[in-house]
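The chain that follows stands alone, in the form predicted alone, written as structure tokens.
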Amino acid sequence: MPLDDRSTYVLKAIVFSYIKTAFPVGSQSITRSFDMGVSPATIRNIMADLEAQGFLMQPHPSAGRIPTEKGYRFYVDHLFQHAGLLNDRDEMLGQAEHLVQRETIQALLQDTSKLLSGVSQYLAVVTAPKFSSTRIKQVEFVRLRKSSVMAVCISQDGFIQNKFFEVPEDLSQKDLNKIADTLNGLYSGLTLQEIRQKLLKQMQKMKDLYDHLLHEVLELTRRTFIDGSPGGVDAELYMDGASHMLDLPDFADFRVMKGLLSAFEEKEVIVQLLDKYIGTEGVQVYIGSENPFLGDHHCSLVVSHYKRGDQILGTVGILGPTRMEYSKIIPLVDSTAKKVSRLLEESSMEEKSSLGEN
């Protein structure tokens, strides 16, 4: 059943107050802080109804109420309909303008994670572009020992990923250098998907060819680019602000804190969490048990993607307690993702202009 205007206002006021103070909210507090023109007794009745509907809970019989995940979800979904709850929005939108063009995308993403964590005082998480979506600049092969090779893949954005594998015959470093030169001549500037498509066509043509070097080029290319992604995990994660989280009263319980610390160490889990939302449009907010990982750690995630042109490259997000300041975090994440996209687009245009001049 939909909430009437008065119940909606009371729920928003309770969520807003609890986010600010971390203390359960009582009817007297609502009456003093928000001009509703009704008595505390009326507020208590409304709070009781909201609790019965699952929007609020009472941690102790003598305490006020605190929001449930359902209460936070209602608050977030209706947040931008209440200007009074967004008085920090302009300031948050302006924070992203502190990001400036950097020489490498890695430096820009590091700046982004530091800015997000510093402004929000929560954990900032930023994923780099997946290696499979970047263009290859150069590949090198390094002989480690007999029949063991390391492939070093360098993208045009400056990202490096390594892959180790065994080869069927012993190749000298000189052989590997020749193969790398040939491979770079064939595939430099292509994405992994384009390399794979080109390689499959060339392998079909190989049936009647016996050029030893070309055979080794194709074989090492297949091992490097087709048999799994280089480096295993196809994304790099930048995180900042874990210490901010541990200072919050939400994680005062040692068991909760220990679980959170363990989760932060499992970067692959967080990368996978962010990857789930990389195709979504605009800012997305996931509260507590709406995602198993977040629910296990009493957290919420506000996330958006950044892109260059029409190509989505990665995500920027803020992970905090379910009691996070959504009115600040949502516009902060939104404006930061858009700013990173603009900087990458400008960088791409400068590169094209430079190539045109040459």
The other form holds:
2 protein chains.
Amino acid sequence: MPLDDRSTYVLKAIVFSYIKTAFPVGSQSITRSFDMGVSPATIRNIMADLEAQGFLMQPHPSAGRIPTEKGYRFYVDHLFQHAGLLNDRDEMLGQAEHLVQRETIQALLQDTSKLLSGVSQYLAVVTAPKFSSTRIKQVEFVRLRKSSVMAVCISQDGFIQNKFFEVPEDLSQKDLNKIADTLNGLYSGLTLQEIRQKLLKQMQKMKDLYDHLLHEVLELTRRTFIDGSPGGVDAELYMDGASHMLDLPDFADFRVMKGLLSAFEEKEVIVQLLDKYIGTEGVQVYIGSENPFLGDHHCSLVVSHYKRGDQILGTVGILGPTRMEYSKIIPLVDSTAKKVSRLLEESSMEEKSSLGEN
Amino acid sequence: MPLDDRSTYVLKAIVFSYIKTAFPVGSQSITRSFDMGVSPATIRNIMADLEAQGFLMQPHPSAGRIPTEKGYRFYVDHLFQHAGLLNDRDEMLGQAEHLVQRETIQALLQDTSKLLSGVSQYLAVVTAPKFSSTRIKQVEFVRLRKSSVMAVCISQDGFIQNKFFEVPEDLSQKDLNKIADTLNGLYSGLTLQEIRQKLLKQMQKMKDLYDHLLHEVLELTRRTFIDGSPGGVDAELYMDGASHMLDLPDFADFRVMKGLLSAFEEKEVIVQLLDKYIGTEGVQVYIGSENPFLGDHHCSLVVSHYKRGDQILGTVGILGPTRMEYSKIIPLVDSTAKKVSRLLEESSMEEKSSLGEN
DNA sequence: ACTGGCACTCTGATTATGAGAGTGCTAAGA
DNA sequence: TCTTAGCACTCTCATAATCAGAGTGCCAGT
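With the form predicted alone done, generate the form predicted in complex with the DNA in the same format.
Next comes the full complex, this chain leading.
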């Protein structure tokens, strides 16, 4: 059964109030704060109903109500209906505009993470583009020592990755430069996918015909782009603001706090968490046990993606307690993701015009 | 007045016991644990003396004693005299041997930090070599866009840094390669200091004589090595194990914990702290308010340095509560620093033999 | 110089108490 | 039928009270 208008309002008022104060909300405090023209007793009846339907719960028999995860979910889903309950979100909306162009995408993402955590006072998480999904702009090889080579791969988004490998035969830096030159001519502008395909075809064709340089090019291409992921970890993660979490009453329990902090040190867990939801458009909100990790740590996650053109590159998000200020955070994450996308777009415009002039 | 033998023993026993249990130590518990052939009353007298001399204090009038910072200092300074009090350190000593050769010094240092924090259960801090003090092995330039260039600098220790800058005139990747080639011929194997000197001399000489390539070489050299520090931050920091600190009763106070965590997020504070004591040989221990930062956060710091030849490259250390297990941590930090130095030494041997064969 | 004994002090845990907040229920009113 | 006022009930949280335990300092005796 869908909720009638008044119940909806009461539920949202309770969630709103609990998010603000972290105290269980009683019937009286609602009539005081949201003058609805009804008495506390009426509110009590409504609250009893809402509890029966699983939107609210009581931490102990004679306390006020607090939202359940289902309650938060409803609140978030109907967030932008009663404008009166979220008049304070504008203050954050403009913050994303402070982001500016940087030399590399890594630097930009680091700024983004710092900004998000500073503004939100929660934990910010930002992932770098999966290297495998970006377009390669250029590769350079650097000879480290005998038969040990480093490849520096630069994507069109200004994403830089190093990869190390051994080569069977010793190559001088001159050789490497020549190889890089040829390689760039062949593969620049393609994605890993495309490179892989092209490479396979070319290797087929060249199998018998022996050309030393081309052989090396193909071999190093394979080493650089196909064998494993460049640099070991494919997805880098930027995280800031963990210390803010200590201020929240939600994590007053030491064990919870401890678990959370340990999890933050294992960045891979977080990367997995974020990767899981890549691919969907716009801002998304995951509340508590809608995801096992979040549930275990009494957390919620608000994420969006930044992209170039229509290709999703990475994730921008905020992780906070279930009792998070969704009404502020959702617009913040949204505007930030868009701003990052716009900056990337602009830098790639600049790129193109520069290529034109060249 | 110097302490007599028995007082010394009692003091060390108290520190030892307090480090183990975190409870104030009473006279009786000493006679029980360290059968010294005297009664608690005697111990009490000795303790009263030690307190008068500032080695001990009572958290409240009728509790046992806990060490003051002066007490810890004495304990650490005389740590290796009564072997009986530190029979348990061997278990950690071997751990540093698990470190192995990695492709870059960065990767090795990251391993080191993880190992230290894992073994010690405190916070590990490791700084990368100051780029300015290492020998340059090779530089490559990569054209990012019109008049925007990235320099990849590789030091002889396998330390890699990127630096970005604008150049007034557009240079193709071919130009850049040629420039890099010449530059490497001129400056490879020198430190920043040496490069700076050589560069100044050369610029003087070439002032009138106009050679385009050489001009570019000198200009890019200046940009790469002289203007500011490469990559912005000169000293990178690796830090692991912050969550372990939550387990310690020493940080049960929320404000202390919070302050500490915030400090950890501002890595620069920590870098400064570590840099301050660079230059001294061997393991060093800084206890509490011997340094303002440590004092503020009830912490101590055990550091040593790793080097190549006789040049100090960076710092390896452990930060923990003043009530830290010095007897285990000091040997651990010592052996780790030595192991890292050895690994670097070996890799530079390999280097040389490879150069010889080339 | 050391020790046993004793009075004294302070903490920390446990228990008791009471105000406050909130509920559910019932019965009366619109 | 929906709403409301009133009331008894329950539970928490803060404060106070009590008490065992641990430790000290000091004194007198060995």
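Rigid core here is just the name for the largest C-alpha set that superposes within 1.5 Å across the two forms. Residue numbers count along the first chain shown, from 1. Everything quoted here is computed from the prediction, not taken from an experiment.
Chemist: Can a Cα shift of no less than 2 Å be assigned to residue 286 between the two forms, given superposition on the rigid core?
Modeler: No: residue 286 shifts by under 2 Å between the two forms.
Chemist: Using a rigid core alignment, state whether the CA of residue 143 is displaced by 2 Å or more between the two forms.
Modeler: Yes, shifts by 2 Å or more.
Chemist: Once both forms sit on the same rigid core, is the C-alpha displacement of residue 73 at or above 2 Å between the two forms?
Modeler: Where the cores coincide, residue 73 shows only a C-alpha shift between the two forms that is less than 2 Å.
Chemist: How many Å does the Cα of residue 190 travel between the two forms when the structures are matched on their rigid core?
Modeler: Comparing the two forms, residue 190 shifts 3.9 Å at C-alpha.
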